[in-house]
Every structure is written in C-alpha cells, then in structure tokens.
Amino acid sequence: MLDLKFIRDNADTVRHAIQVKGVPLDLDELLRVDRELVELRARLETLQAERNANAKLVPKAGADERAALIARGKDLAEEIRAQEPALRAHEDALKQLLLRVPNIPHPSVPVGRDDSENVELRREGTLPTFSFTPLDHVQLLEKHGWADLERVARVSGSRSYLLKGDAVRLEQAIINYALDTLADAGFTLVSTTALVRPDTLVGTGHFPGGEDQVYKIEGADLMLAGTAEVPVNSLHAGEVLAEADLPVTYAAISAAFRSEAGSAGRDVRGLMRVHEFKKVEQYVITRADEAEGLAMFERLLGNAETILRGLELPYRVLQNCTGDMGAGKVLMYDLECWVPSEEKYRETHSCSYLGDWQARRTGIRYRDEAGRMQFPHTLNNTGIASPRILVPFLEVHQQADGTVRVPAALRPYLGGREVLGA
C-alpha cells in the first residue's frame, strides 16, 4: 500500500507503475473516490460543528426558541445519519482501491510484460558435462526407489509427491544445511504454521488478486499460506518496534501450499511444481531507508547464493522486469539453477525488496531518532524450497554408475556419506 498523499502528489508516477506492472486499476477512479470522500467528511464535519453549536444554545434559549433549536438539532442529527452510509461506502471503496495500487519499481528495473523479458545479470558455476547418457530427476528417483509418485497421486491427486529412503534424508539434509547457513548469518530461526487468516494475505499483498492460488479451509476463517513470508509478515502487525531492534531478520521454515491455478499442463511430471512443499524463507524488517534496504537485498541474495554454492549447483541471476515482479515489489531478482535434462535454468529462489508497502498494510511502525513514527521496509528471499531444489541437485550430481555425488558441504548432514545410491 502506498501513502495516499504520495499518490495524490505523484499521480503520473503511480499511473506509470500501474501501466508497466500490468495492474488492473483505474487510478482516476481512485482519485475521484478520494475527492468525494474528502468532500463528504468536510460536509459531515460542518454538520457536526453546527449541531454542537446548536446544542450549546439550547440551555440559554427561551421556551419558544428552545423548541426551534431542539427541532433543528434533530434535523441535523438525521442529516448526519443520512450521510454516514455514503461515507462508509466511500471509505470501503477507497481502501479496496488502495490495496491494489502497486509499488513504484526501482529505476534500474527493466520494463517488460512477463518473465520472457527478465534480464540475465550473471552466471555462476560450471555446467556439468557427462560421458554417459544422463537421467532426469524422475528416472533417478525411480532407479533407486526414492519416490512413489504413482501411488501418492492416488492418495492426493496430481502435483503431489512422496519421497522414500535416502531421498528423504537428502531433502532433510538440504533443509538443515540452509537453516544452519542462515543461522550462522545471524538470522533468527522460526518454525511457523501455514494456517493463516485472510488478513495476513492482504498484509503481504497476495490479496486482493491472488485468491485463486490459495487453499481455503472450509468452515473456518483460515487459509493455507504458500510461503512463511505470509505468517511472519504479520507477527508484528500493529506493533511499534524499537529502532534499536532493527533490522529484524528471520529464517522461517514452514509447509507451503499453492493451488497452482492457471498452470495446467506445466511441469506436471516430477517435483518441479507441486501443491505442497517445504520452504525456508528469509524475511527482514529494516529501517525506512532505501540505501539500507538495497544493502539488505544484496545480503539476502548473498545468503541464497552461499547455499547454492555449497550445494555446488550452477545458477544464474536474473533481474525481474516490471511485468514479472509483482505489485508490491520495488526490486526483484530470481535465482535459477541449471537442469541438465531440460538444458535450461529453472527458478529456485526469488529475492524481493518491498519498501514500506507491506508495513503500511500491516500497521508495523517504529519511532526514529527524531521521534517520528515511520513505516519500516520489508524484504524476503527464499532460503531453500524443497522438493524443487532436488530437481537440479539430483541431475547435476549424478554419476556414470547411477549414484549421486554428495557435495562436501552437505556430507556432515548425511553421516559423512560421499555418494547416495551405492
């Protein structure tokens, strides 16, 4: 959510953000509702002031005049009551429109329609070469009996997964390695629920607009979050934080659920796009300073790259264009790991800087050194998401005999084993 005064004073800038992000919002309608609301409030304030002044005259008035004043008071009260529904309707309409106003992208963000126009910034690591015919991740899982995708589909439907044996140990090892890496970087570990109230999804900016991606719990005012960012973003909702306690840095692990609406026919085979998964999310609340926010953005990105380097996965860094960065983002980078069977990079991490857009929605504030109340800035980035990360991991580290090599950084989490599947 943007500050309303900023929107009034910078309508052209906001209108441009709406256009380049492809947000379905009529800014002129928002400004019209805002003007009408200002006029309604002014009208009600005038009526209330007149009513108060009228009431003060009653005790001093004579009998005849008192009756007229009382009648006038009743008329004013009725007129005020008659105006209140319109006031509430305009307030609700303005709130809903404000929730759809996108954040202003950083000047460095390329203008584009969708992910096809994201810009590659750099590549890291060496792509694997094989002296044998490599298997894809599903073939590797099947070869070792590490998954049972057919049976679990009968239990849970398509886009579900079941790991077995060493694949379970591998998944847990990668998650624990990511948690330890982030803890060593000074982040507070949090294990949180995926059950959230709808207002938490409004707080992150997933609502309005992303309702079709979320599973709802029938008979309860609860939903299943697609990332730990959702519950953690609301942990401090309505609070006034101490500036000395900033930045707040969390590494939050939770189950994650996404309906994947609109993705029919995409990545239906294997582990790339499943409805339920496990995710470690970096989440930060920092001071309302863009320079600090951008420095923290690089820190979060660096943490994710440290994890990928430890897993010895070749990857590339992309800057997301305006049409692929989401309404609330000021800046967004994706990390994509190499998938040999597809001979292309696939997204495994997203790093986002949102300015004060989320804090305004959740009411998180802090008092700065001058005593002024400020909305802090928030950021988030994937620590690790599984089982998606297993796709590049298994394929990149497969060996000629069908075993899977374990990188040195991961061996302590697997009892010192150097290979799996031997």
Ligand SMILES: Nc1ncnc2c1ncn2[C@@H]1O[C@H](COS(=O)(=O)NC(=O)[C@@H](N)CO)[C@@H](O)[C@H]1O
Given for the second form:
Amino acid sequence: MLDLKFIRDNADTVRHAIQVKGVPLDLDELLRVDRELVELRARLETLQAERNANAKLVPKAGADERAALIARGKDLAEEIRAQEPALRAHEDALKQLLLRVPNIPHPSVPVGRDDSENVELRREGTLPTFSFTPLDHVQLLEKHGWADLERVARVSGSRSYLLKGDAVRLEQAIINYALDTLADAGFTLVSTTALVRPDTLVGTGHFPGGEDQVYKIEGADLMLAGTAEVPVNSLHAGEVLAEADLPVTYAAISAAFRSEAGSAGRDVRGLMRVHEFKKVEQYVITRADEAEGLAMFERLLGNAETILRGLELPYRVLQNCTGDMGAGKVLMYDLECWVPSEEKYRETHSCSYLGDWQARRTGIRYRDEAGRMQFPHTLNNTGIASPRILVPFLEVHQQADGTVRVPAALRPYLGGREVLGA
Ligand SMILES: Nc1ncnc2c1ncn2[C@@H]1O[C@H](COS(=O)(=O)NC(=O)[C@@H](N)CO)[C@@H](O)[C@H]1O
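Take the protein just shown as the form predicted alone and give its structure as the form predicted in complex with the ligand.
Below, the chain from earlier opens the complete complex, with every other chain and molecule after it.
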C-alpha cells in the first residue's frame, strides 16, 4: 500500500510502476473513486455544519419558529443518513484499489516482463566436475533408501515428500546450521505456526492476487501460509514500536504450504517443488530510511551467502526485473544454486526490500525520536528452505562411490561425520 497523498502527487510514477510490474490496476479508476469520496465527504461536512448550526437556533427560537427548525433538523439528519451507503461503498472500493497499488521499484531495477529478463550480478564458488557419471538427487535418495517418494505419493498425492535415515539427519542439520548462523548474526530465533488469519496475507501483499496459491482450512477462519514471512509480518500488527526497538530481526522456522497452482508439469520429480516444505525465514523491520533499508538488504543477502558458502554450494546472484519481483518490492535479488543434473542454476533464496508498503497494509508503526508516528520498512530473505536445498546439496557433494561428502561447517551437526551413505 502506498500513501494516498503520494499517489495523488505522483500519479505518473505510480502509473509507470503499474505498467512495468504488469499489475492489473486502472489508476484512473482509483483517482476517480478518490475524487468522488472527497466530494461526498465535503457534502456531508456541509450538511453536518448546517445541522449543527440549525440545532443551535432551536433553544433561542420562539414557539412558532421552533417547529420549523426542528423539522429542518430532521430533514438534514435524514439527508445525512442517506449519504452513508454511498460513503461506505466508496471507502471500501478505494481501500480495495489501494491494496493493489504496487510499490515503486528502485531505480536500479531492470525493466522486464518475466524471470527470463532477470539480470545475473555475480557467480560464487566453483562448479563441480565429476570423474564419474553423476546421479541426480532422486537416484541418490533411492540408492541410499533416503526417501520413499512412491509410498508417500500414495498417501499424499503429487508434490509430497518423505525422507528416511540419514537424509532426515541431513535436513535437520542444514536447518539447525541456518538457525545458528542467523542467531550468530543477532537474529531472534522464532519457531511458528503456518496457520494464519486471512488478513495476515493482505499484510504481506500475498492477497489480493495470490489467493489460488494458498490452502484454506474448511470451517475455520484460517489458511496455511506459504512462508513464515506471513505470520511474522503480522506479529506486530496494530502496534506502535519505539525507534529504539528497531531494527527488529527475526529468524523464523515454520512449515510452508503452497498449492503451486499454475506450476503443472514443472519440477514434478523429486524435492524441488512440493506442497509442504520447511523454511527458515529472515524477516526485518527497520526505520523508515531507504539507505538503512538498502544496507539491511545487503545484510540479509550476506547471511544467505554465508549459509551457502558454509554448505559449499556454488551459486549466483540475480537481480529480479520489474516483471518478476511482485507488487510490493522495491528491490529483489534471487540466489540460485548449481544443480548438476540440470546443468542449471535453480532458485533457493529470494531477498526483498519493501519500503513501508507492507507496514502500511499491516498497520505496523513506530514513534521516531522526534515523536512523529512513522511506518517502518520491512525486508525478508530465505535463510534456508528444505527439501529444495537438498537437490543441489546431494548432487554437488556426491562422490564416485555414491556417498555424499559433508562440508566442514555441517559436520558438527552430524556428529562429526565427514561422509553420509558410506
Ligand atoms: N513449492 C516449493 N517447494 C519447495 N521449496 C519451495 C517452494 N516454493 C518456494 N520454495 C523455496 O522457498 C524459497 C522462498 O520462497 S519465495 O516465494 O521465493 N520467497 C519467500 O517466500 C520469501 N518470504 C523469502 O523466503 C524459494 O527460494 C525456494 O527455495
């Protein structure tokens, strides 16, 4: 959500953002509803002023005049009541339209239609070379009995997964390594539910628009969030924080649920794209200052890179173009890890800076040192998401004998073991 005054004063900038982000919104309709609402409110104020003035005359009026004044008062009250439905309808329409207004992309964001126009910024790490024919992650899981994808498909349908034996320890080890890395970076650890009220999805910006991605719970006013960003973003909804409380930095582990509507046929094999996964999420609330927000963006990106370097996974950093960054973002980078079996980099992390766009929708505020009420800025980035991270991990660290090497940073989480599957 953007400030209505900002939209009125910068209509062309907002129109450009709508166009380059491909957002389905007619700004002229919003500005028309806004103007009509201003006129309605003005007319209502005039009527209320007249009614108040009229009411003041009644006690001083003579008997014959009093009846006329009281009748006038009743007419005015009736005219005011008659305006109510139109006023409510315009207020609701404007609110719904405002929720669709995209954030203004940072000047550095490349204009593009979709992810094919994201820009590669840099590559890190050395791509693996194999003296043997490498297996893909499903073959490695099957070789070691580390998953039972057939049985779980009978239990839960497609895009489900079940890990067994050392793969379970590996998943836990990677998650705990990510949590420790973020705790060492000063983040407050959180373990939270994915069950959320619908308005929390409006707060993050998933709604309106992303309804088909979200599982709903029948008979309850609850839905299953696709990322801990959703519950954590609403932890402080409706609160007024103190500037001294900022930045708030959370590292939140939760289950994440996604219908993957629209992904038919993509990544149907194995662990890449499933309906329920585990994610450690970095979520931050900072002061309303772009320089500070951009610095925090680099910190969140750096945290994820620290984790990937510890896992010894080669990756690249992409800057998302306007058509692949979503309505609420000012700036967004994806991290993609090398997947040998695909001979491609695949997304494992997504880092975003959203200015005050989420705080406005969620009703998070803070009082700055001058005592002024402000909307803070919010950011988020993936810390680690499993089982997707297991795809590059298993494939990159596989050895000729089919065992999987454990990078040094992970050994303390696996009882010191240097190899899995021996
Ligand atoms: N269906 C899925 N199955 C497995 N992993 C997924 C799935 N969807 C997303 N992920 C993982 O979750 C990461 C973050 O998802 S995201 O939608 O890109 N971004 C967010 O959710 C942000 N809150 C930052 O984490 C992805 O980079 C990917 O690693």
